[in-house]
Structure formats: C-alpha cells, structure tokens
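Heads up, the chain below is alone and in the form predicted on its own; it's given as structure tokens.
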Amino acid sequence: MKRMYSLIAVIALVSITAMLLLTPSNASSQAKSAAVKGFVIPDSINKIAQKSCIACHAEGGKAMALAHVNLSKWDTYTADKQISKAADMCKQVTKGAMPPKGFKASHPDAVLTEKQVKTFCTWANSLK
C-alpha cells in the first residue's frame, strides 16, 4: 500500500513539472506579455503609415527618424509614451513638416491629403 501511494506520488510530481515546463505561461513569456501594452495601430493609420512613414520611421529607416519614433518599435513604448509620440505625430502632419520636403518631392504620392490628416490627429487624439 505504502508503495502506491509512493508511486502516486512520484507519478503526480512528475505530471505536474511536465505541466509547468511545457505551458507557455513560463517568465519568457510572461515577459513578452507583459511588454505588449498600450495601443494597437489601427488598419486605417497603418495604410497612411505604409505610404507616409515607415520609410524612414521603421528598421533600416533614417536615425533621426527613428530617434524620433520607431514605428517597427511601437508595441514596446509605453501607453503613455504611446499617446506623447501620436500627438506629437499629428502636429508634424498637421503642420506639414512630415513627411519632409524632400521626401514628398521624390515621393509625391507620400504626401497626405486632408482627410488622411484628419483620420490620423483623430485616432492620436482618441489615445489620451
């Protein structure tokens, strides 16, 4: 009898580390977990982006674009540097700083209409 429930005993330690060892919820993953925080870019903005940005603002962009905001980094801002990066991108729109001159000259179809203006000051305005 005593050796059952020794048996039992070993069977359900080795049961339960085979559980914790093969589930995803393991500190790597928790880790990755805990860093996705803040706000998805939405599909309308990422369309804008594609056309506008991520050329210079993504990995293999220009550094000083990049020092600036880091589209390819987004999901590891914070929400609340999420929502400072957004505005601050909607006043450079806004203003027509971005894209800049010399991109829009070679790039003309990079240059953002009204409402492409409007749809992204509108979603960065919806964050705070």
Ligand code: HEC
The other form holds:
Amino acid sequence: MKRMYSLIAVIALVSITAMLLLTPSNASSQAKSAAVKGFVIPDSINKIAQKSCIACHAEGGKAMALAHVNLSKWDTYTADKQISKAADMCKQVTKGAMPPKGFKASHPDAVLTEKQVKTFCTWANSLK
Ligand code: HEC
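Since the one above is the form predicted on its own, can you give the form predicted in complex with the named molecule too?
Shown next: the complete complex, the earlier chain at its head.
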C-alpha cells in the first residue's frame, strides 16, 4: 500500500512538472505563430492613415488605390506583403506622391508633416 502511495505521488509530481514545463512553451509558440501571420498597424500610423489615406485606401475607397493597398484587408496580407506595402507607403509619402495632389488641394489638413512622414518610415523600416 505504501508503494502505491509513493507511485501516485511520483505520477502527480511528474504531471505537475510536465504542465509547468509545457504551458509556457505553448504560450510562446502561440505568440510566435501570431507574429508570423502579420503586423498590426500601430495607433500612430492608424491616426495618420485615417486622415490622409483611408478615403481611398480602405473599403469604399478608389478601386485603383485599393488594388495597391487596401487597409481594410491589411490583416489578410502575409507578413512579407505587409512589409513591402509598408515600404511602398513610406516611399510614396516621402516623395509627396501620396495623398495625391488633388486630394491635398481639397484636404490641406491631410498633407503629411515632415514628422508624420518620419513616423511612417520608422514604422515601415521596423518591420523589415
Ligand atoms: C484621393 C485618393 C487617395 C488618397 C487619399 C491616398 N491615395 Fe494612395 N493611391 C491612390 C491611387 C488612385 C493610387 C493608384 C495610383 C496608380 O496606380 O498610379 C494610389 C497608390 C498608392 C500606392 C502604390 C503606389 C505604387 O505605384 O506602388 C501606395 C503605396 C499608396 N497609394 C499609399 C498611400 C498612402 C500611404 C496614403 C496616405 C498617406 C495614400 N496613399 C492616400 C489614391 C489615394
């Protein structure tokens, strides 16, 4: 009987140790697979995009613009695609090509400041 108790104790100890060992590694592998799926657009970029980009680059926007970047579908892009789109977005705002001239004329507050361009590119470069 005594042997039986110690056997149970050993089994219990082994299971608890296994649980302790497995839980954290499971949690971190889940975090990793989430990161592989893609990047979440941070608030700092979202704020700029809301004002300057989504009129054309989100659901209900312009087909030509959506073909390049659809921010409503950002989550469905692979991480690689997000990296290259973000780099392209940085390029376009740096050149001053986006938002387009006409939009800037009718929405002067949508023109990106130098600081906002920097914010965009710092984010884009951080994904690489
Ligand atoms: C008034 C509508 C409009 C707004 C606002 C706008 N875009 Fe665009 N964007 C377009 C259109 C239209 C195209 C497609 C141009 C083409 O095919 O020549 C485009 C293309 C692009 C492309 C792809 C360019 C290429 O040739 O690879 C990027 C990147 C882009 N926009 C980023 C942005 C970003 C970032 C913002 C906000 C800062 C923005 N756009 C705001 C209309 C807009």
